[in-house]
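Here we start with a single chain on its own, the form predicted in complex with the partner chain, put down as structure tokens.
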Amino acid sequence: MASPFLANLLLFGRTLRRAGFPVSHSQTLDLARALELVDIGDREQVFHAARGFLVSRREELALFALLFDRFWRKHSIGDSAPGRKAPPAPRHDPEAIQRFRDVSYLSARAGAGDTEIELRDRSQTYSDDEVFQHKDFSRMSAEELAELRRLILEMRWRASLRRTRRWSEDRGGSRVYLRRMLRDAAKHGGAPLHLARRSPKTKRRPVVLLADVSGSMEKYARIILQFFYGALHGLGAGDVECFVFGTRLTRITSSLRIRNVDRALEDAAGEILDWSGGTRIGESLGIFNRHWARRVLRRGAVVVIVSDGWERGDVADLGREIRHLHHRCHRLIWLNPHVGRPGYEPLVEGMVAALPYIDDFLPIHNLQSLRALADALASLPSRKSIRRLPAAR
């Protein structure tokens, strides 16, 4: 093959890497081999071959097509076109920058009043303090919030177990483990001296967290994200997915994975356009049901929704989507900050529509309620509930 062509190919690989494609050299070399096999004069064939070797996700297809087009327009017919050095990566998209500005403002606003004070020495007094345990998040001072944050990070999160379809040896198991027995028997001249047993392996259930961060929930939003962050790291990052919604749904799992709380919160705020917008719970759950449910509601997942149920969209939509969701997860937990208040009754239209499909309706307004949630998550019944539990006070 002509060497300028190979040089171009390597350059193209580099261009892709700059745009965020995880292209390895071995992939590029595979492609070089492949291009000897196809009709190199046929642009379509070259394109499809390149795509087959350099792309491995559906999300990358469109961007790849764009980059391919620009690159080969510039590099194939001489170098006459005075193109830019590299096609702009998606992060240079002006719309994204605007979005970033919007949210940095909003996140700064949401974070206002949060002075970073470490209160390690006073922690004992706080964590034991009954008043602090039961104090509503929305009434906490900046100092108390900082302490709360630390306590949330210290909480232990465990999702309840489910049986998998794999087996492992277990002395107390209910079934005979023939594979092991025969191996053993072979050592003793064929006599099965030891009766090996097996039982199903267990695994933690995946957890999907969805939080409403719209206007009426704004004062709880930061604490909820804090709770998400704690849960994400406590539960083991592979099995937790986090989403927030207001007028639309945003997946924030990846930004919350970053190890530092503040960075994660900043980044998460960066992805959320909706701090204090209106709430469209039904529509947001609809997007979740259509685009995410099949991917994240696997293997007996537990879904936790945090919202006060103030729906600005169509309440009928909310009812339909929550029913759909209810049928596709192991357990649906709804956390509402108002539930814990004396005299609260779920009369908001959205809440009324959702209640029949909720397994557990629990408060989330103080530290104690958060601890109760952690306990509930760790001890869910292994059977899917048919009937919903009575609403918590």
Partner chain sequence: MPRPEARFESVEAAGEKLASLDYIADDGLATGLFLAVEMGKPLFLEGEPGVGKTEVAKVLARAFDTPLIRLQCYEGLDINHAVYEWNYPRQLLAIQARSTGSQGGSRTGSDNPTQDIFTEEFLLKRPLLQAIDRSHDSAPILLIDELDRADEEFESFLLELLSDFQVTIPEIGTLQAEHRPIIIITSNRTREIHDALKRRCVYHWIDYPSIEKELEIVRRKVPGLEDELSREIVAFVQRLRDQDLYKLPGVAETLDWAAALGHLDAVRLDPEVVVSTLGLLLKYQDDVDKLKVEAPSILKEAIG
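Target state, the form predicted alone; input state, the form predicted in complex with the partner chain:
Shown next is a single chain and nothing more.
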């Protein structure tokens, strides 16, 4: 593909983002690779390929068709007959680029018979995620929260690896693969001609996410659900389990597995009956330990709890259940949105009871804290931490 055409394709992606489309750079590059498999001289093929890669919602189809027609109108892509060269790749038009920086130009150029489509000017909105690095989630405007949602969905999540009990052939392995050597020797009259080695297989650790959706966490609850959705689809739906709790424990994994993010979050919110209610952390963790721990805390799972530690129930129950949970998992991480505030100290009774059994006490109040969590999940130690825990009463 000619470089001027690729440059205009990237410019088209930026134009869609200014118009409100959640188009990532990876989607644009995937489209560029896909266009190598179609005839770029055929306008219909290019249009349908771009629509398949860049449009994710049905209500965006009409707006996408209008933007596509306006952007590529000067570079008409006609049907190329067999044996005929495709039209030359379009080159940059400085005037066209300047016009497309002002989204209102599209409305001015629309004809009288065109369908009226609402197109908000997003030229002054935030486009660089550096703006959100240190800003607290609770202080963001609606526009900033919409941009934050896009950045969360584009984050890449990786879970640390664990060694399994199974072995596989590896030339640089530490042990001799005797079974493979005997099988090869049988093919050559019993003489071993090759020294095979093996090493243990590695797999990603499962991750269990539990979030507090009580009244004290209301400002962060919806962002946490978006974080759960991004982590579940980033790490793999089969390796992540999601729960929320207030006065009761609710499993929302099935709802968040839906590919459409809006529908997934809507279904998950519909299942939560105790949204913005009271907080019974100890009772909820007790239900998890009795009914779900044996199912989901397998193969060295990592447990992540998101809560501010306000406990309305018995604090002794919280200490007992969090101790039991710590023994069952590989790593226990507690995320508190108040940790990032200057002068914060974990003085509430719930946090005081839980802190002795927490391996990592981290903040979750801005985009930087989410990225720090992603780095922490990817670099966890292979062995379980050994800590001297308080004696159980």
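Residue numbers count along the first chain shown, from 1. On a predicted model such as this, the values are computed, not experimentally measured, just so you know. Under this definition, the rigid core comprises the largest set of C-alpha atoms superposing within 1.5 Å between the forms.
- Core-superposed comparison between these two forms: CA of residue 16 displaced by 2 Å or more.
- With the core held fixed between these two forms, residue 67 has its Cα displaced by at least 2 Å.
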